[in-house]
Amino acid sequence: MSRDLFEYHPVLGYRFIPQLKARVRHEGGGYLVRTSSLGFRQTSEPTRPRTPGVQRVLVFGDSYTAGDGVSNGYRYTDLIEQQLDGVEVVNFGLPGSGTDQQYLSYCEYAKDIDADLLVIAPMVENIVRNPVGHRLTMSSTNGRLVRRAKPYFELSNGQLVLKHSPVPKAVVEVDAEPRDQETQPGIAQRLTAAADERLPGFKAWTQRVRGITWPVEYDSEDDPAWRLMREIIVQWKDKASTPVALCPIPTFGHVQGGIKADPYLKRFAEVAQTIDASLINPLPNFLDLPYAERGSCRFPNDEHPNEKGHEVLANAIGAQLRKILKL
């Protein structure tokens, strides 16, 4: 990136610079970023009065929702808006965020916005971001590895306790840690990768045979990371003035069929039933594609969805929203 896209925020840790228009260099050829006065990638101002007869949907997530790698108009939220007549979809995606920051974004900017539906759409990896108070990220100005503080919650007697409020402002550059023997890819991994190049799907097959699940924090309902994420979702539903839909976004390990999705789907189904929320599962739409075609839904190096991946997400989520909104 040739310029910084984000600014410090005392509640969220950071947000997009408000009312920004920028082009970002990327392996996909670059993409356009446009933000609203709230500091999210929104092409219209969500605080403006509702259009009569138009239902409004608020969507929260991380970079898969914000749309890293694609221009505003090609994200799944924008495509859904094009698919569904009489529906406005407002994107509150925050790249690199956990479910905790997404919840705080709602409390800070969206709880008073007049809407018909709240969609909580965490990429399933977000569960490992919630318990930590700092994250390593790349500086968008010089490409250096930096450690940034983030808000986070702890559970105390079943109650959420917010830490890092306000969020410490300091950003510390860190040296990349040298790869040691434990982090070097093993012989089996290298052989598997080489075989996968010759026989697409071989890696996913070996993962299925080994019964790999990830993140493992979804394996048990008593896992501390899941208990924390679950409580964030429950409290979010309590704060919401609209119906809620949960939409866990799969990783491409799940999309390509190597990593089992059953654990995270079970956890989200349980909490959806508890809080009386709709559950949207976009994974089957990816699995319906031929295996070779699934890989073309992401960038070659960047594991974010490309325009085709966002189209698959839009078709899956849009079909469920049509039912939920009774269109």
Contents of the next structure:
Amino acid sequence: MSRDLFEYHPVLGYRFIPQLKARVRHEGGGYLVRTSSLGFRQTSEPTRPRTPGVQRVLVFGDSYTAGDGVSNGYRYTDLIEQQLDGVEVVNFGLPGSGTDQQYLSYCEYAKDIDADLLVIAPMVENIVRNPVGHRLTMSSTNGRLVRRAKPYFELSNGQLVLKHSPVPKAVVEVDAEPRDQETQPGIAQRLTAAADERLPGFKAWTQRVRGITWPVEYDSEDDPAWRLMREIIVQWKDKASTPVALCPIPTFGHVQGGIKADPYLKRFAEVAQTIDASLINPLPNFLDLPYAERGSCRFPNDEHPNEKGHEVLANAIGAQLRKILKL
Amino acid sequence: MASAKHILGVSAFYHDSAAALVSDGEIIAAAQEERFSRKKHDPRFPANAINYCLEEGGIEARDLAAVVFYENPIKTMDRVVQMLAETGEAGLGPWLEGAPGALGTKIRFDDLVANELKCDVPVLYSEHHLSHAASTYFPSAFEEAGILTVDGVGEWATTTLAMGRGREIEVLEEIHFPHSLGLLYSAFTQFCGFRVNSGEYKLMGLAPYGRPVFADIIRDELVAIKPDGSFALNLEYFGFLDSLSMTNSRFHELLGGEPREAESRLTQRECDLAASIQVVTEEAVMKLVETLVRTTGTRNLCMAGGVALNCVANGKVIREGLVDDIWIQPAAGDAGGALGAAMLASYKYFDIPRAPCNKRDRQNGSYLGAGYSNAEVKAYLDVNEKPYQVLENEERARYVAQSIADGKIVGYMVGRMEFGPRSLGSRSILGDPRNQDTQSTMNLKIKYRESFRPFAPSVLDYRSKDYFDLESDSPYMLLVAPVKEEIRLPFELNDEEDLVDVVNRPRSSLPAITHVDFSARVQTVHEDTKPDYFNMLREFEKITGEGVVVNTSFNVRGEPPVCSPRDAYVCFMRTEMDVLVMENCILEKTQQPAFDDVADWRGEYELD
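Structure of the form predicted in complex with the partner chain (previous: the form predicted on its own):
Expanding to the full complex; the earlier chain stays at the top.
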């Protein structure tokens, strides 16, 4: 049994317990978690004054950024800091979060931190988390499925209206939702999966050929979920006193599953242009790898990037930051 | 600067599996798996304890210099196979029970480590009794000491006499299976209706009620003890070689009847059996110590192995003046083997220097387990909406002391958890030793048992001589000492009386901690190792004039001591404790919301 990693937070729903020293058992062999006084997996205290001559970059995202499965020191934010002389990278990743919670994290804890660049790095699936008021997660103490409330925004007359404020406290254990007939894999899916086992990459090839995109919420600029996410990003930029870079982090469906990234890249490019933000796209660095190697960037069962995946992310994002920060 | 050598020790697959982390010879962490899995004496691969040790050390698994298993599975397998060959078909039962562990899990230890840690760490193997010896000598402050380890069985050895000098341990003598003092004691444990490997301490607690009327029979028929302490069991009376029972019908006939049914009423026979085997065990231990002193020429003694938890015998070794100084590994059972294996590898395999010890010992009060910050405690209480107040350290000490003085029972969870079976003020239930009702309240309303054993006292180190005839410190509750004559009350043991009634009759001005033979299992509390507990006791002394409280482990019967805030809160609410202290958070029972306990928790835990 691991320690509790999270505590209730009335604005964010939850955050890491501050000043935590924990280790989490994991299929990757286990990983060390250290948190700062702010309750994020930060190795140093970001509230301290900036060191003269050192540029400070604040990075917001979900568990891909927080580094689930990987120890502090080995995540892409840590690796970028090691790569770039004179740059401090502060990790504000919040596992399981939507862009809404990432934005609220900024408002709660980071807007007054003296920084040179704000990197908004949502994993592209985060778009489906934004419209809902709860998340199903695994309890870190007993491994059971629990429903946690989260804050969320509604778009009303073009304005963001915060709901679940304060966020309800209850953490409810729920039974795993049984698959109904419609969600059971069909014969074609089962055949594809079987073929993929014998011929790795087969499933990705079929998805590419069939032009599958995901999440579909990026397909249209008028999709309600995208409009909500877009508005959060726009408002975030308005609040920020630093330059902003957008860095949509692909899922492994995009990296190795053949799912088309064009729709989400298009949406992020549009909004980046609107708010005058830089756009960082780490996907090509994954796609440059031989197909067989792409799968080795994640854990076998847990879909989070492993240390190698973080290395790829660090190389991709670090190279762009070097340009943005004019190093 | 060279990087530190981190060594992880592991004991597992028999009982009380554990892990320990030693870095450059310094003990960083040690914990039993049971505390995390909530399964008492959990023998499984200690994945959670390993996780905790790496957490405490803040190190990556790949940075471990080695993982060391506390015994040699090949030698264990050799014993199991050889015993089967000797006993033939009759030994099939024990074979079927022992073989999966000896031939299966233990042999695959490398795989289990690789599977858990997912990295290529060298795996080393120690030997069972060498691990025990290392677990007691290396953490002690001695530069030179005789070492005695006695338990049920390791690979072959059941008793080992050794000499520790600097960072060397030299094995001098061994007594081999099946001749085992530990198994002899366990045979009586089982015969008296208690569980082997966990009920031995009950048998020890039962002994003062009895007379050693069976001692001569034991000496004459069951075990031959030579003047040098070496011994041989008469195997005709034991069942552990050719059955799944420790004893056989000849044993039962010899001792006048069938074994006691578990949980049935204790009779004078069990009391006399307990007293008898206690006397014989003490004789053997004393002779072994005398031999060790004579052979090694040193009067420092280190002890480990399950028999070293026999604090009555330990106290006698000191009182009889056989040695000048004694140090006993608090996790004397197999759990401690994890620590010993790690220390042995540090000094012997990796040549790490053993720095001089300028403290009482290197065990740090045995507070080597998991601790929880105030932030973690508050996180649990806040999300579950449990009312509490926060008191700073000094105020907390006063509050707890006053609560105890007012007759309240306090659950006390402050600091890192203890390594070893005794609760030493980090995971303890505390009460007022002056109060005549404390004993029955703690037994019936907290522990949910009717016990014939009194509780143990925690006493300020500088006050221990006011209450006990104890010349040395006893920080690990491993020595039994007589209660001072001055505080004793007139008391006669009546054969016909029920044991629970007897134990509830006062025998001293500290009734809750005085056994029927006027003895007490003492923990001396020291400011340097446990300042919060020491300060609380000092406050209690200011209020009451007494520098001693009742201390029992923070659990209900059959449950491992609590580990986390959740464990502590649940135990608090399931029992009639009045106050719960978790770090600086104080909870009053009267202010807590109704506890919706859906689990049938009394069935959760197996009894000893």
